[in-house]
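Listed next as C-alpha cells is one chain, alone, in the form predicted on its own.
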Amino acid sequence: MVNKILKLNGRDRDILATSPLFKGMSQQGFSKVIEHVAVSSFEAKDLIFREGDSPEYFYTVLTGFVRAYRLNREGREADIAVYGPGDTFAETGIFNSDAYGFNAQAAEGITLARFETESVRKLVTESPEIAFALMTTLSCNLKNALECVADDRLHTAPQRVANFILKHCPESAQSARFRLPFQKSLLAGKLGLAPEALSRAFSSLKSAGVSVHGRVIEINDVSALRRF
C-alpha cells in the first residue's frame, strides 16, 4: 500500500540522472520521462505489485530495497531479484502489457519513482533515445538473472557467498571490513538459499578467515576469500 505521493526533489532527480535507465539520455529525453514520474513511499513489507497485476506502473529505486520474488501453488516463496538506488523493474510492461511476472515488497521504508507505463510507451513510440534506453535497462536485468542463474547451477552455497563478499572488497586490499547494505534473510533469497545455508556458509568461511558480527562482515585475508 502506498503510504505518501510525494514531489519529486532535486536529490531524487540526481539519482534519476545518474540511474542506469537515464545516465546515457539526453537532458530532453530526460525531461519527457520525468513529466510522467510520482514518487511513492512505502513501508516495511508493504506490497508494491502482485504477480498478475496490470502493469500500470514501472519503478525506479530511490532509496532503500525492494524485493521480487514469485508464489507457487502452496504459498512457498522463491526469490527473484533484489533492487537498490538506482535499480528500475517492473519495465517489461513498456513492450509487454500482460500482466506482472513476479510480486514485489519493500524490504524496508522505500521510495519509489513511479511512471506511467502507457505514458511512457507513447513516449518509446516517438523517441528512438527512450527506446534505446529503456531496452539497455532491460538487457542490463536479463544479464544479471543469467548470471544468477548460473551462480545457483555452478557454485556451492559458501562459494556463493563468498563471491558476494568479494564484490564488497577492494581488487588490492589484504583484509576488508563492510556492513551488509540489508538484512542477512534478504542476502539470503537473493543468493538462493534458505536462512539457515545462509548461516552454514558463513560457518564455512571462517577457515577463509571470514568472520559476521552482526551485518558487518570482516575479512582477514581476502587472498584467502578468492581461493575458496
Contents of the next structure:
Number of protein chains: 2
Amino acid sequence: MVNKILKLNGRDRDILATSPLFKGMSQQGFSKVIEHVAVSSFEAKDLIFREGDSPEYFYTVLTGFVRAYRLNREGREADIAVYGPGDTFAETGIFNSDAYGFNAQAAEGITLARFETESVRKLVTESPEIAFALMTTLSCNLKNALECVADDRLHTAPQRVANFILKHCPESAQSARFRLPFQKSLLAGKLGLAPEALSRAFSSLKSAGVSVHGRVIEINDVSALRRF
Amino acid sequence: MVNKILKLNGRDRDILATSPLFKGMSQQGFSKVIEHVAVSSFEAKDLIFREGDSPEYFYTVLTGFVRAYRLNREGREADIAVYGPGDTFAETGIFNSDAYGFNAQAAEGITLARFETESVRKLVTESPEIAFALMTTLSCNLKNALECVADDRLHTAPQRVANFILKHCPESAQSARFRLPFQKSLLAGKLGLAPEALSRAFSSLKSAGVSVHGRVIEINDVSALRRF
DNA sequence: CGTTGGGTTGAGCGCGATCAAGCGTGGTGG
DNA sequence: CCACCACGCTTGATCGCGCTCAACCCAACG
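Form predicted on its own done, so how does the form predicted together with another copy of the chain look?
Complete assembly follows, chain above in first position.
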C-alpha cells in the first residue's frame, strides 16, 4: 500500500499544467515549481497526513478525491472539505509552519502532485508569478470555506443538496442529468450530513422533480429545483 | 452617518504597522502600501459593503468589530465571521474580482483602513514582500474558516462556548477572568448560535465553574473547563 | 418616571443524529 | 453456477439539540 513516489509523467504533467494553480502561469514559472514536485499515489482510506503533523508538503489532486476531516475528543469525525482533480490543499503550511489543521485521507484510489512546502516558500519570494498563483488558490479555498459556513448555517439538508445539484447543472439547462463523481457517503460528509440524512434529502427532492438511480442524478425541471 | 474618509493619522498608522498584515514588513513595503489607504469610520449597524458588490476595496480593522454575514432567500441572516482590530477582510477581492462573497456590517462604532484592491493587486506583482504578507493573511483567514466549519460540525453549543472562553485564557492559568470584547449577541452569531442558545450555554457552564456578570467572564478552574 | 435595547427564561417543535434493521449489487469461493 | 458475504445505501423509530416565539428582567438614558 501507500505512497509510491514517482516522477511526473506526461499525463500528470498535463493535468497539473491545466489545474487552477498553474493555469495562466508561464512556462518558466511552471518548470521552476515542478522541480520540487513528486507524484504520490494512495489507495482508498489511506491517510495522507494527520492533523498536527508538521506540514512538510502540500498537494494538488491529479485524480480521485481527498477527504479533509477533523476529530473531536471522543473520536467522532467531521468532514470539513473535499478536494478533487485540480484542487490544491494544505497550502497554508507554506505560511503557517506550525501544523496541518486537519487530517487528509484518500476517499478512493488517487494520485497527487506533492510539493515541498519549504522549497515553494522560497520560490514564492523569488517569483511574483508563483506568488500570484498561490494567492489565487488560497483566495479560492477561502471563499469556498466561507461559503460552506454560510451554507451550513442558512440551509436545511434538502436545500444544501439542491444547491449542490444545481452547481452541477449547466446554467441555462431546462432539464439535466449527471453522474456523481464520488460516493454518496462522501457527499454527505461534504455537506455536513450523516449518510441517512442525505438519503432522506434526496427522497424529499423527488417532489421537486429530482430522481436518483445509483450515482446518476436526473433533474426534470432545473428552474423548479432552483425555486425549491 | 457613514464613511468619513480621512487620511491616516499617527495613531492609526501605528495600529496598522503592528497588525499581522504589516508586522515584519520593511519600511519601504509599508510606505508603498499605505499610499493607497484611507481611513473610513462607520457607526454601529452601518453597512460597509454588500454581497455581490464589486470588490473595489478591502479592509483592515483598526478599532471595533465587523460582522460578516450572508442572507438566505427569505432574508434570514447568518454570521460567517467576525473581524476585530488587526484583522484583514475581503482581501479575496484582489484575486477574485467578481464580487464580495458576503455582507459586512459595523457591529459598533469602528474605524477601518481601506485599501484599493486594484492598486494593491499591482503592488503584489511588484513586491514579493507585500505578496508574502497577503498570503500569510489569506492563510490565516483560511485556517480560521476551516476551523469554524469543524467547530460547527463537531461541537455542541456549550462546547463551542467553552472553546471560545479557553482561547481567551492564558495557556497555563489555573483560574482566569476576562471581559468580552463585544456584545453577546455578536458572539452568538460568531459561534453560529441564536442569542438564546448562547445564554443557555453560559448557564450550563456554571456547573463547570464559569460565571458571567455582564460582559465579564470568570473561570474558577481552567483545566476543569478544558475537560468539559 | 417611561422608554429602549440587550439579555434571560420558558414552552414547544422541527431538523437531523443515532441506532437498528433491511435491501440490492458486485465479488468471491466452494 | 450459485451460495454467501461485504459493502453502500435506504428506511424506520427514537431522541436531543438548538431554533422560534413570547414574556419578562434590568440597566441606561432622556
